[in-house]
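So this first bit is one chain, no partners, the form predicted on its own, shown in structure tokens.
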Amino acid sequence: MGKRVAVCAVEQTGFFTNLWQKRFQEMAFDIVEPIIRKTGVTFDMATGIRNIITCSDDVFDARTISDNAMTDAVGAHYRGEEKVTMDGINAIGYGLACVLSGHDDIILIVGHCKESQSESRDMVTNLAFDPFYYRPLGLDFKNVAALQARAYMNKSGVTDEHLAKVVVNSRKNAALNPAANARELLTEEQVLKSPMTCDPIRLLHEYPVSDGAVAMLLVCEERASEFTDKPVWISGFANCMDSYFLGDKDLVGNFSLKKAAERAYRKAGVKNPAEEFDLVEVNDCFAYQTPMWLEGLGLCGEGKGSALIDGGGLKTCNVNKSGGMLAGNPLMIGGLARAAEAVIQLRGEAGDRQVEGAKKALAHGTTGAAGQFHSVLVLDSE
């Protein structure tokens, strides 16, 4: 890319199974206020924030035009405000476009989701399907993921034991992340004995119901030094959507992820993804997705996810040092949380889980049934 855009600040709430005591507006205010305090950014129309991008979902928020309730809390009164209703990492792509186009110097991004408010997360994701054919069948993100998981396991040789290792590794990383929801250590035996919720997906293969919020400040290269002395640069971003109807797509082909990664890598000048990233944050709502998405991202060869797990690749590649989605982030902002962890790591502010000398990171987001829509973000500290 030509001009550069920096992430100058990031804030996130802790993630909890039921943040009952906080309304959406308070969650947002809790992370916007520290960004203002740390960076000194203002809402002056000439030199400050003139445009805000929010991430939310009408169904999870139980209201239409869900961003309308966030306007005052994020400083959008009498200013531009746009809403992203998909994986929150796409708000970064939207903000990137706003700055690179010359329309804005500064973009504030604020995403939130309270999954605990819905009677059933699966009931919510059922609404993503075609209302005439698929929705009446009772399809949701989990039972479609189970179809994909079985197909992927048959193709790649990934077993129940491999998935247990994925979950155990996630929990070990999450134990060092004070923002993670599920931080309790698990053994492989505990994972293998957890109940089957939708064969071959077990209860501990699923990300836990989670509430929380994430905010970021994006600034053009010329002004980044006004707000931080540790900017993290966006060097590549791309996304791609696969077919809407399940019968029209190859469940294990990773089509949209490969296309998104290819374009993001080209923009960032990444030639060998398996060797160039110091850490990788993948949006793994279910345990099988960790190796499957790593294959699509080019971190290991096609059908080599099981070999990556057996060879300790999750540790050597520093996959999901935050704990990933399996440690608990809300569906709507899972990718935004992955990007937040990448920024924190590249700023050297990750505490006990810090990857020493981290300079280049990959953050990934996905939404839709069976990885219908994927987004890939490349970040650099230099």
The other form holds:
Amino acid sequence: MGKRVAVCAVEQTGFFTNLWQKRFQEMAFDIVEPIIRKTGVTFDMATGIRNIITCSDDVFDARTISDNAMTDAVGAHYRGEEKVTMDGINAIGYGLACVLSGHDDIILIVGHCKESQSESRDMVTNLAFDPFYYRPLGLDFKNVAALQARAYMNKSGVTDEHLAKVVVNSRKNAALNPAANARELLTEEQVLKSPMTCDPIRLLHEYPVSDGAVAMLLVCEERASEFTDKPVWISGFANCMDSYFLGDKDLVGNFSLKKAAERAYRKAGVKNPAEEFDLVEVNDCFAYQTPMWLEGLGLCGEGKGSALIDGGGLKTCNVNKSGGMLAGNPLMIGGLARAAEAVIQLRGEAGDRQVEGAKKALAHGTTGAAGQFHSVLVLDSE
Amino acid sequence: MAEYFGTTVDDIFSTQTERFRPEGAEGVDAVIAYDISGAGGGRWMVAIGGGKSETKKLDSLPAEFTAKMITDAETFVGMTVGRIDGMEAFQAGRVRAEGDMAMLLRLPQMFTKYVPPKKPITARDIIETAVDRFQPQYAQELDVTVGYDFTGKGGGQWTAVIKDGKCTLEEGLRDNLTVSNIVSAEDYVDLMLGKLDPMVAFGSGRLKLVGDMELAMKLPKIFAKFVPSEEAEAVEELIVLKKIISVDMEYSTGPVMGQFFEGLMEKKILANVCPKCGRKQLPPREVCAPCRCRADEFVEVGPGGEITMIDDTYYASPDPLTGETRETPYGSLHVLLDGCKDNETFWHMLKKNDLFDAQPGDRVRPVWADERTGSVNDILYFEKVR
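Can you return the structure of this protein in the form predicted together with the partner chain rather than the form predicted on its own?
Every component of the complex follows; first up is the chain already shown.
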């Protein structure tokens, strides 16, 4: 076994539909401050943070090389700073590499996104597509997800009623998570009666427009105890890319998710994912993705998403105790927020939603249309 | 006279005066000298003043001029007809300027663009493309000579020699031609452009074919259809896809940026101060970057100050919000506002009339917009205090 890297601190802003009171820079500084205060970490070039990894989006922040705007707010003045432009959970993989390579002892990760800044989130995700073949056809993450939703529901016997159960479960969990955006309880009937935005996706199947930021402090094993007495260990991380062009991929094959999970589990020594995790956080932008990603992660059998929901598996497997992305995290940091919840749970700091005795957690992130890119992170408290 | 891109340097200068736009040259009194080397080059002078312009070809350049352009004939024509990028040519050293560079950059406002006249296609233009249009797959085992005898205005005589799957073109008619086309040059052009039907021309005797008629019938295959170069260019043009990215966005200002903009509406320039290092930030931002702490205290600075740096800009990009392009040249400046020190400078625009007059160290003051909305444009520009 090689050296290990610990998550020694995690902070999140809490998530809101429109955090109009703040610029996004201040939103980020709001969580950098408590990381400094609580851990005592410094920016001393010999012993402190000398490299920072940020995550932000050029379009939402309306500038190219969007991390340049973050320098002041993330403490990057006169030191290394790099950006991931996919989900912020990949910053954890990046930070892991920085520490394991011996270049850094400490990495500060700060991911942010203010979706409320754009006139329409769908117009922003339209820009993710090929400008000449796909954008003129009006594709965005939502209507492409609907294609995948229909195909997945046909394959796994998931119905509109199942999806209503997924949303109700998300809200039940979110109600106990002070950081979640959508915390009002819903009934299955309310979900079933919500307007169809893109068949089979209903309004309440979508995550709400959200603003927020997440920060983490990664530290090498030798120095973790300087910053916390509750380190959470990164035991496996992997990601995998699938085709950009939709026609090239099997929409319900979960190919890239399975590959990412396989590699992360191998590194973490996970043999039986359905039984080993005390809690699971999946990056579900739309309700159908909760069971679909669970299938890809091997937490239920292939095509058994509906059976998992019917059997109460969302509860017994402790799926998305945070409420999940469905309860509202912005794009770019949906996966990073999943990792944040996993760390909070493994530290035993999840309050009313705490999974008792949680020792091993799975956090998942996805970027791009219909799960083009997936990232899988395994965390342990011991 | 040497042609480049179908145009000579003389073509351009001979139309210079008629392309003059007095409305683009208000207040201009200048002499522009051109020193153009290479075949077809020469020396010219363009005088502009009092709402008039005059162009002269000279043996030697005047000693007094406002600006001088030194280039070669091909580059000059290429830039004028839009086939060579002026900025690239300038950077590559193919164009040099002396004197008032800004005056040269104003030329597009003072003269309309030179548009080469369309030249009619001649029989010579067409027959000279015969070798290029030759299709050997239809001329296997041929050993023939084809004569072209174009009569009348624009006429001439050519012989196409086809042998061993190759075609060569000679001026003049060979003896013992296999077949000969006799037609007026004008009709030949019309025939080749598809304006005159060959059967009608032949039937009416306007086209005479002498010799091997079977070969004559094969000629439209042996030589591919003539495509005028303009059309040929249009056919060969690459497909270019244009995209405009546009998503309306709305940004919070938060308390810090908000206070700064509110100050501008009241004609006040506010800086925020770091409680640790005492550094002022202009424009104010929430965090002092070196100290990594909040900077919540505000102080009013300026509004007058001293120039620390000026930047003269000779190009302008359109403002993406309004689509308007500001006039060039324009000046940007760093101002050390009263009450600030070291690097606590403020970046804004310089009044146009002060551009070539203002110096670092000069005193300046802001000129405020009458209607202020809480934006950086509430200050129109800084002007020199005289």
